[in-house]
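One chain comes next, on its own, written as structure tokens: the form predicted on its own.
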Amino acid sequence: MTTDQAPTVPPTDRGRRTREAIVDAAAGLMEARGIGATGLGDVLRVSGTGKSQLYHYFRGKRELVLAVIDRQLEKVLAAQPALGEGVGGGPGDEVRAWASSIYELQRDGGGPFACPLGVLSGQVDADPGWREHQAAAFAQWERRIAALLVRGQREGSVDPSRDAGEMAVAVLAALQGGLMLARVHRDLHVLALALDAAVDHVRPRPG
């Protein structure tokens, strides 16, 4: 957990579409040009809101990126049901599933290929709240990534004797790195084999 937290939830229904349109659009225009290049003015004309609407719910700038950290990992869980909690498939390779989901996921956006989350990694080193809040952020989504290989060591298609959690980093790795080339080259096919890799990773091994 971090010290930080980003503040809660209107209790209206009215504040909550006040909130939600800020952090939408500081969580867009931050993921389209980073979080330096974007003041509150931005975020205020993007959004349609006041200045006292933005400070009645967010002390400053601060705050607001920390809202939009969860949002951004809101985003990438939402695109990605098969990590849901709670969530188990029938007989067959989840994994590999969920592999080619967020390939499918990317090849259909058309580019320029990015995570949500990850765009801010290189950013929240500014302040230790915001990199302490992006860290859970990403732990959080590891902890998805490791009940979903749990399910596939029960399943037969993941290496029982490994720790779930660390390959679960792994993956994850794999599948940032694989975005962030993929980008640079304007190649999807360089996630398809960061993807590749980080099932076969996971696989039992020979005996």
Contents of the next structure:
There are 2 protein chains.
Amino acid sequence: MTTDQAPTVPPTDRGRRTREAIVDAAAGLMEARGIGATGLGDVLRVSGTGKSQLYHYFRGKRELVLAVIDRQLEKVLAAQPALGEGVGGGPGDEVRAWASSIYELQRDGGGPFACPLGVLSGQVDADPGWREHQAAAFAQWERRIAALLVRGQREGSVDPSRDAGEMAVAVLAALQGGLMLARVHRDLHVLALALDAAVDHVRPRPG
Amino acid sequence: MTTDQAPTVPPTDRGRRTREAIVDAAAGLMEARGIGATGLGDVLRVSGTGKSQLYHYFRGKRELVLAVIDRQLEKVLAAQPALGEGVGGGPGDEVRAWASSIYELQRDGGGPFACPLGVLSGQVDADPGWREHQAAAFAQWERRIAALLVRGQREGSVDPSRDAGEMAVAVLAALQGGLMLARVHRDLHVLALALDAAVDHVRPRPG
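I've shown you the form predicted on its own. Could you give me the structure of the form predicted together with another copy of the chain?
Below: every chain and molecule of the assembly, starting with the one above.
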């Protein structure tokens, strides 16, 4: 599947900082108000950059949203080091450890918070390029979870007879739905229930 | 928990139709563009009603969103007759039947479609009254699922040793996350995986 590309990172430090300020401002506004309600004028005001700078890095809002999706995926993966490439972990239950780390991050930070990526999902339908870019971002996250599940299959905590990629999709669905309902109810216990169900789902089945 | 009340239904047929046209237009726009990007002017244009009519039924956008949330819950419950009060069903697997009916509705209608209620979740944070109303709507849906699970406990298809209310939250989380990811990926198989995991989660556990 081809997806639109967000523009490449500018070569100078100053350029990179300017571009980052624009993307950060746009991400914050789009998370809080929605993509549709965020105009380029708002992004300029919040980022403190000028119109010519914004148009130097982005052809317009269409392209800026792609960069916001990339940024949101970066945030998500940075907050989940257990999904990092080559993070072996000690012997034990890696899937449970990953699920617990998500719960603790939310609890310690004063959550429930919405998922930075998931919160945009209802809104990317407005543009096929946005929707494909969002799908590619979720696919990347799913591959990381699948790799975690494969490690779990090796250590014996995950059912080796089932497809790790398919289980990863169900696990991410539980996490997304759990975060969304926890946020609406303002109740982290909802997230715990959803994550427990996901971890339970991937366990080896007796018999 | 107290929540803001959407205004009561008008007494005349004509009034009821006008109010419904306004709520339908608002619901369609808010589903497609987001709450933040939907102005009352758009609602008037799409519904073909006048400003004075809208303000007769709603004090403003704040109140209109509450009525939209009610309407979205109505749509959801109407599409899931297996959750109806007093739907006994024959002997069998009611939870599986419910999950299958959701999948088939999406498949036969040309889905994946977003959940009419879930799609608003990221946006109700803008107003505490909206968020509480959304939470109450989800709580009503959860109670219906819990009742279904209790029937499953009686028929032996659902683990009788676990709390039906807590399982219902995990099931709804799986459904919400599954719908959201299926919609982003344009792939109904994602919904099937999430629903299978949910049905699997509530099964009696051997041993």
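Residue numbers count along the first chain shown, from 1. From a predicted model like this one, the values you see are computed outputs, not experimental measurements. For clarity, a rigid core is taken as the largest C-alpha set superposing within 1.5 Å between two forms.
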Compare the position of the CA of F113 between these two forms after a rigid core fit and state whether the shift reaches 2 Å.
yes
